[in-house]
Structures are given as structure tokens and as C-alpha cells.
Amino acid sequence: MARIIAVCNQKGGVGKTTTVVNLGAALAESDERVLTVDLDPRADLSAHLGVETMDEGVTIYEGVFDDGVGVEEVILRVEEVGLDVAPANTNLAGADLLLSEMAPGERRAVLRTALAGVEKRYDFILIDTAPGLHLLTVCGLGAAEEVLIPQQCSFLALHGLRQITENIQQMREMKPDLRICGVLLTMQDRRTIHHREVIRMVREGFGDIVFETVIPSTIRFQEAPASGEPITKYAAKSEAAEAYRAVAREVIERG
């Protein structure tokens, strides 16, 4: 049965989509069977993997909210990377309205129910969520057993980290089996004292749930999506690629 991990943070621009793509690719390199789920109406995950759904074809929106479409009909294979993806498009922006009309228990269960038919095929299902704690993100957390929190090495980003951990604690009152897989520090510039101080503060405040690996800042992360590749393909021998391979090993160990 798959480990279902939602990648979440209240703040945008901290590396959620980058982490889903590159962690997924690194896990696939280790012969893990991985499904990535694009649960963000911006559809950045889909675009990064070269899947342009536009407004045509079935997406995760139909797979979750259309009784006539199963998630297995939505999934696409990205052979070059060894990943499967349940893509999104702008139709997903309407999901919050549909979710608002559901009872809270149904809202939390709807994605998990939709994934039930495919989860035996995979070792990992990674869910890319939108910034903030919209109903769609709550839906993603409801499907997950674990939460991975990317955390930019920035003092201002610490506020979002506190918010998301508090929200996860609240979610656990309704879903006691939900746990934090880890906090992943991203976008580190080793030249700055500020970044080193933020890392120290996060480690002191959150202890063992913080991954040992820190993701460095590099222009390669901005270049890779244009090629439709993860960093592990686009710059396979780079420090950034090796960092995500190290994170993949940590995630496997934390299972």
C-alpha cells in the first residue's frame, strides 16, 4: 500500500512543487513506484512535467468530483522521468465551491476515496497542494497519512511554518493518524548568515522532524521546468540533484 504524503505550507514560493517533482523523480530512481497528484489550480506540477492539459481532457478534478470518471483514467505516464502524474488545469479552481457544499467528513475523505482504487499500484503518492489552507488543501491533508513541509531559509517564512504545524495539530483531532514526515529546508544560500541562523532556529524549534538534508538555492531549479525535467535529469550530477536524492533516502528511512 502506498505512503500518501501531502506536501504543504501556508506560504507560497517555498518549494512545494519543486519538492514534489524532484523528490518523486529521486524516489523513482530508487525503483519506487510513484504517483504525483497536482492539487493546485495553477497546475505548476503538471507544467513542470511537460503535461499541458489546458481546458481539455480529464484531470484530477474529474477524477475526484465526476462520478463517471475514475482516477485511473486521469493518470498519465511521464516515461522519461519514471513518474506517473494525475494532472490539473484551471477547472480545479471550482473545487473549493464543491467542497464547501459537502459535510466536513465527506470533504476530508473525498480525495482518499478517489485514490483508493489506485494506491496499491504505488509505493508513494505525493500530493502537491496550493499555498494557504483552502478547502482543497484540507482535502489533500484528508487523503494523506503524512505531511512534508518545505521551509524556505528565510525568517519571514518561519511564520508560515508555525501556522502549518498548528493547523496539522488541529487536523489530527479529526484524523489522529496524520503525522509530519519532516520539515525540509529549501533555497539555502550558504554565504548568508541569515540563512544559517534560520536553519539553526528551525532545528532548535522542531528537532528530529527536520530533515538532515538542506536543499541549496540554484538557478537550475528555474531552468529545469522549461525542459519538462526534474533536476535529477536536467542537472543530474549537480549538488541540488544529489540533495533531493538524499532527501529521498531520508523519506524512505522515515517510513
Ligand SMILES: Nc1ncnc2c1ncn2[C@@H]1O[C@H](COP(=O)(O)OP(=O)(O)OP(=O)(O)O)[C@@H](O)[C@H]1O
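Positions refer to the first chain, counted from 1. Please read all numbers here as calculations on a predicted model, not as lab measurements. Here, rigid core means the biggest group of C-alpha atoms that superpose within 1.5 Å across both forms. Compared with the form predicted together with the named molecule:
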Second form
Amino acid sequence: MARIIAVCNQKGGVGKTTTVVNLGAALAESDERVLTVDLDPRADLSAHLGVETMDEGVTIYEGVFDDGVGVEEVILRVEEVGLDVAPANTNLAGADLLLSEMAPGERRAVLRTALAGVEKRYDFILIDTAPGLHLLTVCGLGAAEEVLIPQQCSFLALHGLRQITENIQQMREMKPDLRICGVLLTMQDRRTIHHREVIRMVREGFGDIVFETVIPSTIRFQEAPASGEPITKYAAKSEAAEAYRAVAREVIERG
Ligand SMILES: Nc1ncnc2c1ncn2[C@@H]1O[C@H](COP(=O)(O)OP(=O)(O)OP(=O)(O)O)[C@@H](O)[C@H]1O
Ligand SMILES: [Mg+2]
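If the structure you just shared is the form predicted alone, then what does the corresponding form predicted together with the named molecule look like?
First the chain shown before, then all remaining chains and molecules of the complex.
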């Protein structure tokens, strides 16, 4: 059975999509069978993996909400990265309306039910979610057993630990039995003492929930999407690529 992990943080721009792509790629390098699911109508994950669905083509929207289409029909193989993606496009913006008409239980179950047919083919299913508290995120958390929370070091510097606590509380309200896979600190500027201080503080506050590995800040992460590659290909030997490989090992160990 696949471990289904939603990558969530209601705050935007913290590294959710970057983590789905690069953790997925690193897991695939370790011969894990990986499906990534794009649950953001802006389709950043699909674009990063070089899968442009534009307005045609079946996407996760049809796979979940169209009775005639199964998720297996929308999954695409990204051969160069060695993983699969259930892509999205802007059609997915219509999902919030459909979800609003569902009962809460149905809302939480709909993606999980849709994934049931393909779950056995994978070791990991990583779900990328949009920022904010959309019903689509409820749907993503509902399908997952675990949540991975990327958190930007500099943002924490401003808002302290409260941000993480609130995030976890809100997710637990949406899904009471949710397991925390881990909090992943991202975009660390190693030159600043301040970031090191923030990391120490977060570890003190949250202990083992926080991954050992911290993702460094580097422009490489912004360059890689343009080439449709994960960091593990774009800068295969970089410290940044090694960091996501280390996170992959931690995620496997936590299983
Ligand atoms: N470790 C990093 N160092 C430098 N830049 C990074 C790093 N991780 C991500 N970025 C860049 O920061 C921006 C936001 O990252 P990303 O899109 O992964 O965040 P997100 O949480 O998915 O955002 P959104 O909430 O908008 O979906 C992107 O331009 C990305 O390339
Ligand atoms: Mg994103």
C-alpha cells in the first residue's frame, strides 16, 4: 500500500511544490514508486515537471469529479524523473464549487476513493496543495494519512512557532487522525546566524517532528523549473540536491 502524504501549508511560497517535485524525484532515485498529484489549480507542479495540460487533456479534475474517467487515465509518466504525475490545469478551480455541495464526509473521501484503484502501484503518493484553506486542501488532507509541512526559515523568524502550531491545529480540524510526517525547514540562508537561531528554536519547540535536514536557499531551485527538471537532475551533485535526498531517507525511515 502506498504512503499517501499531503504537502501542506496555508502560507504561500514556502516550498510546497518544490518539495513535492524534489522529494518525489529523490524517492524515485531510491527505486521507490512515486505518484505526484497536482491539487493546485495554478498547476505549478505540472509545469515544474514539464507537463503542460493547457485546457485540453484529462487532468486530476476529470479523474476525481467526472464519473466516466478514472485516475489511471489521467496519470502521465515523467520518464526523465522516473515518477508519475496526475496533472492539473485551471479547470481544477471549479472543484471548490463541487466540493461545497458535498457533505463533509464525502468531501474528505472523494480523492481517496478516486486513488483507490491506483494506490497499489505506488510506494508513495505525494499531494501538492494550494496555499490558503480551500476545500480542495480538505480533499487532499482527507486522502492522505500523513502531512508534510514545509516552512520557510525567514518567515518563522518573523512569526515564531505560532505559525507551525496554528497550521497543525487547522489541519487536525480538517482531519483529526492526521499523522505529521514532519516539518521541513526550507530556504535557509546559511550565512545568517539568525536562521540558525530560528532552527534551534523550532527544534526546541517541536522536537522530532522537525526533519534533521534543512533545505538551503539557492537560486538553483528557481532555475530548475524552467528546464522541467528536479534539482536532483538540474544540479545533481549540489548541496541542494543532496538535501532532498537526505529528506527522502528521513521520510522512508519515518514510515
Ligand atoms: N530552497 C529554496 N531556495 C530558494 N528558492 C526556493 C527554495 N525552495 C523554493 N524556492 C522558490 O521559492 C518560490 C516558492 O516555492 P514553491 O512554489 O515551491 O512554494 P509553494 O509553497 O508551492 O508556493 P504556493 O503556495 O504559491 O503554491 C519558487 O520560486 C521556488 O523556486
Ligand atoms: Mg505550490
